[in-house]
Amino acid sequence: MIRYAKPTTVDEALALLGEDRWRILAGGTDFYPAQGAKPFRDNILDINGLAGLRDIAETDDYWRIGARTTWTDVVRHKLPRAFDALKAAACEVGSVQIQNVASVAGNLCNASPAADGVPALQVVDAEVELRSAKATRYLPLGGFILGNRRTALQPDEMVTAIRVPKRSAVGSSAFVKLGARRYLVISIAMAAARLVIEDGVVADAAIAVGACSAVARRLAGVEAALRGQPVTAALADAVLSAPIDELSPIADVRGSAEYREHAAREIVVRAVCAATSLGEGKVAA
């Protein structure tokens, strides 16, 4: 017999996960479309009663985003400018109605190559908090999302939070998405950039691209090319000439692999320019 449970505490939810296999239901914006009209065949663990998981909190070392925190919550919360890319990505996740109920953690657990939130979280070195009844562990985002629709989540675990180290929550950031139209569209390519600028020079850079590989990727070559560069129009040239070996663009109905590779470079340039904090996405001549 299929079971349905709606626990009211995290401990109760973890105990249930330890005794049987469950399909976790949070915002439901991926859950219900994937289910369609098919009959339910899995036990359903509804975590919408876990009020403590819907919160954004600051500690001495981290910013902590609870697993049930919605994209609208992210947009409305006062956060450092390093999170501007995440806020911009939040506004691109489906419609406003979806943003009101879809959770940040659900976007990660769905593990779509085109998940809008992933590049923006990668550039702030986000890590995923995984809890079971026996232990709590933390994985970097790159170690949690393993491939298309694959994660490192174990059957007895649930994601309880996303943590961002404060050392990475510095500088300014931007997010650029390329789609077939302006709203309600799956990304052809997307990029997030976070720059730390000191005395007119890029002291540090974090760049990530999504929808151009099975998993969103940090671009180490682009990051290295940007570090030490003065904030001028030459930043665009640094991006365009840097290696992007991390990408392995896919081809599908939204675009060819070649198109995605060229588009990725262009949107990285736009994200870098927007993150320079000089306004209108431009850099000084």
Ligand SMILES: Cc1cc2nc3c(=O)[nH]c(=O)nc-3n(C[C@H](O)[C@H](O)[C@H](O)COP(=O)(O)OP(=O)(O)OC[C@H]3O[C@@H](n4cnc5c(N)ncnc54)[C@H](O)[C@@H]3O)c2cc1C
Given for the second form:
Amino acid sequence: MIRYAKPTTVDEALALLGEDRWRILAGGTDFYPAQGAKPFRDNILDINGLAGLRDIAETDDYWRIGARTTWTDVVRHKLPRAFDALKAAACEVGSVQIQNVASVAGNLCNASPAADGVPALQVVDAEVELRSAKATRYLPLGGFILGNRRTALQPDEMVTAIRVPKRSAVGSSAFVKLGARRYLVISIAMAAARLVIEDGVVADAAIAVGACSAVARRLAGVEAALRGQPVTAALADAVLSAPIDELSPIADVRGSAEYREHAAREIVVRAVCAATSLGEGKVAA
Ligand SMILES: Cc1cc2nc3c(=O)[nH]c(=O)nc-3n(C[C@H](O)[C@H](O)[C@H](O)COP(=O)(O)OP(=O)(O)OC[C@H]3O[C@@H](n4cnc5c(N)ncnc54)[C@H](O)[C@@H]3O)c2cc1C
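Same protein, different form: I have the form predicted alone, so give me the form predicted together with the ligand.
Let us now look at the entire complex, which starts with that chain.
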């Protein structure tokens, strides 16, 4: 017989994870669609009783987003402008009803290439906090999400938080999502940009694109091309001429590989312009 448990403390949850195999249930917005009408065969660890994991907190060195924090919680919490991309992504996850129950951590653990939260967290160098009864470890997002629906999560672990180093929570950011329609849509491509601007010049840039590779990727060539540029409309040219080697878009029902590649550059331009005083530009041909 399968087991169902709804612990009320993290220690209790970790003890259960150490003694048996479980599927973790958070908001259920990926969990239940994946289950469909199939009978349940795995034990279910419902983490919705872990009140302490639904929290956004600030320490000396980090912003800490508890694993049960919902997208609506992110939108409502006062955060530095570097999190504007994450807030914008939050508003794009499904509908308000989905945002009210779905967790940021669930989005990462589901490891969909089209997960809207990933690029916005990549541009602030987010790390994932993984706990078991025996240990706590931290992985950068790139070390946690290993591929399409694959993560580094071990059977006795759960994600307890996402943390963002304060040194990366500087500058301003923006997120642009392209779908086949405006609302309630899976991304064809999405881009997040975070820019640090000093004296009218881009001092630092972090750019990430999702849904154009198995795992969303930071674009090192675009970031390098932006650094040192004055904040003028020419920023768009820097993006358009920069090398982008990181993407390997697939063709599917939502778009061809060529379309995705072209669209990715266009939405990076828009995200970069939106993260600056230039506003959201549309400059690509
Ligand atoms: C109608 C609809 C529209 C959607 N639209 C979008 C969209 O536009 N963009 C988008 O990115 N997503 C979308 N989603 C997907 C989903 O809402 C998000 O990925 C959401 O953030 C998942 O969070 P959750 O709390 O519901 O996770 P759950 O469904 O509870 O869990 C998802 C997975 O993560 C695991 N998990 C959850 N929490 C933990 C944890 N703390 N530790 C370890 N494993 C854990 C679960 O075992 C499961 O495998 C949509 C879903 C629906 C149903």
